[in-house]
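One chain follows as structure tokens, the form predicted alone.
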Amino acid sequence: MKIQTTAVHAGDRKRRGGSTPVTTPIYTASSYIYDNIEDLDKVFGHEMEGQSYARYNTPTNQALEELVTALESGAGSLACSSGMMALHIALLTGLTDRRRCVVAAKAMYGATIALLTNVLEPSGVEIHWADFCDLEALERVTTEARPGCLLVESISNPLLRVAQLDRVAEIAKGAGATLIVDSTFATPLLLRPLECGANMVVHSLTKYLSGHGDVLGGIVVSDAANLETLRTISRTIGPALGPFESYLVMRGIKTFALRVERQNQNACRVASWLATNANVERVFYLSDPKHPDARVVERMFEPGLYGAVVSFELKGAARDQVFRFMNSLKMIVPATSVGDVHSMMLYPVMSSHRELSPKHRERMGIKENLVRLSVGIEAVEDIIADLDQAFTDALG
């Protein structure tokens, strides 16, 4: 079955007595009870399926995580209150039973990079960061760090950078660690990447999964292997997906292949627009032949599609300028997210990088005057106009 039609058609339709709702339902029950307690206590201990609390899961949530799980050719997911919560129990779950080291990708979403440094770190676990697209050097710090973890982002937050995750994957197999991705920019559209050896992936499902910026979620979706670890640790320190969230992330999903594609299309013709504008100093976006990693991306994304966020630098642009153009902006929306059925702008230096230092910043590739584009489903025209008339307005 194609990816579009398990979208539409994965989780949903659960037989209920003597009726099927063609929708998962909104289950907000917080406890559960059965005819009799000789079968409450087989749920308990995992001998026989069904429902218990809702700290552990409900039927709307296990629709979901279903759904997820068949998007990413995994094991079984875990739907979590927001992305970073997602992030944060699958690294504990990639470290349990294993050495407390992670070795991360020096480029990542700022938050991320501060959930290991101002987390995990403190708590004692040894933080060593490498260029995953630079495979020797990953596997030099690799061998040397003896990680628990490998973690990487399948397209880098910002700027947009891609490794080979199935020869990462090697590295990670044969230090004997969990490869851990987050693969929120790419989505199961574009990449999926347990099919590419890692054991777990992320999702932000407030981002191009759910699409329509009205709802906080994430999931982590695992191989068979970390799976019951993952549950594990779940039922301990609760990270539940509430059940409303839940089926607004599953209405959201039936459309995201719709969705993600026209965002590719439209996110490809705004970048080689704005390569030829001559406020523009540099784009960066996968399509681009010269892109560092475009051999990479050829090989292992879905053909045609690149993603659909834009990075870029206003030339000769300082802060207030920056400001001056997004608060220009018409149409697109200048908020903190990406994935969104309407365009949307930010300026990662005051908000996705914001807690990094300026050198930290500088090291990474982000400047002063970078701004992320996350386009949207809109004409495409319209969108370039927007961009065309906040240029003029406050560059000239």
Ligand SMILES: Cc1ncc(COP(=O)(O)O)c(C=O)c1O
Given for the second form:
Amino acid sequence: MKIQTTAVHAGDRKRRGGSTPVTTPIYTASSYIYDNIEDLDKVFGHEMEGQSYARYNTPTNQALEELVTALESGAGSLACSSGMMALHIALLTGLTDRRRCVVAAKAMYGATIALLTNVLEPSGVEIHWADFCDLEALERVTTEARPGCLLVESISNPLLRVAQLDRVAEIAKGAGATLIVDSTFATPLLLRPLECGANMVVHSLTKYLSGHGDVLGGIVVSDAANLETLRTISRTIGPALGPFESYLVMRGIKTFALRVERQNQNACRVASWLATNANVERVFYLSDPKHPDARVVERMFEPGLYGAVVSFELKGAARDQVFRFMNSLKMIVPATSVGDVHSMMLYPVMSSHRELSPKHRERMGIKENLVRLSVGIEAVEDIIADLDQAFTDALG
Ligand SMILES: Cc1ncc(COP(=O)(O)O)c(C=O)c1O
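What about the form predicted together with the ligand, after the form predicted alone?
Every chain and every other molecule in the complex is listed next, the one we just looked at coming first.
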């Protein structure tokens, strides 16, 4: 079945009593009863399928988990209250019974870097950083560090670096480490990391999969080997997504393929337009043949899809000019997220990578004049017209 079909069918239509709801209802119950206490005992003991308590699972989350598991070719999933919660639970799972050491990609979302350095490191986890696009360097760091876990984004935020996940998976396997991939920017339409050999995939459901800017959520999709540990840890910690949020995400996912295809097409047009604009110093977009990972993208992504984030540097602009440019936008929303139906612009220095020191940002290549555009599903002419008038208003 093609992913567009799976997105609208998987997870739904579970028979309840005498009829079958066409879409999954919102189950708000915190606990569940059975005809007799023996059956509840079997559910607690995992001898019988079913719900007992909402921290363990709900039918609404189970439907969502089944859907995303199918989209990512996993063995099972855990729906969480946010993308950051999903990353944290995936890392705890990946480190269980393994050396408490993570080799993480240098190019990542700021809060993920903060999770590693401000939460895991102080609790005794060793953190090493590597350029995952340089496989020799990654192999060297991995051999020296002997990590329990490797962590990378499939498309890095915000400079769009893409590692060869199949080769990274071989390095992880050789070291006996778990490979976790945050695939929020790629979505399963572009790339499915578990099919490349990763062990767990994380999504911020807040972004492309839900897609309407009205819900916070995350999910970990696991291979068979890590699933039981993931579930056991979650039963104690209680990271579960609420049923209302779960419903919204599932509703959003049914159109994710349509939205992401359109966003990708729009992003290609916007990136080409920006590349010829005199106000723009540099454009970061994956369809650009000069992008350092262009060949990797051609080999690994679905043909013709390059993602819907375009980052670019404003020529010679300091922070106040970037602010003026963003204040001049009339339609593009100056908000801190990606993947919604509406186009959004974010200033990484101010938001996604604010917690990092200026030196750290400089090392990552995130300059004071860099903005990140999440391209929406609007008519592309209107997106370009808005950028054009903002350039003239603020910089022209
Ligand atoms: C790549 C990536 N991963 C994870 C997250 C965290 O997701 P959430 O905000 O849902 O916790 C974000 C948020 O921007 C992100 O961009």
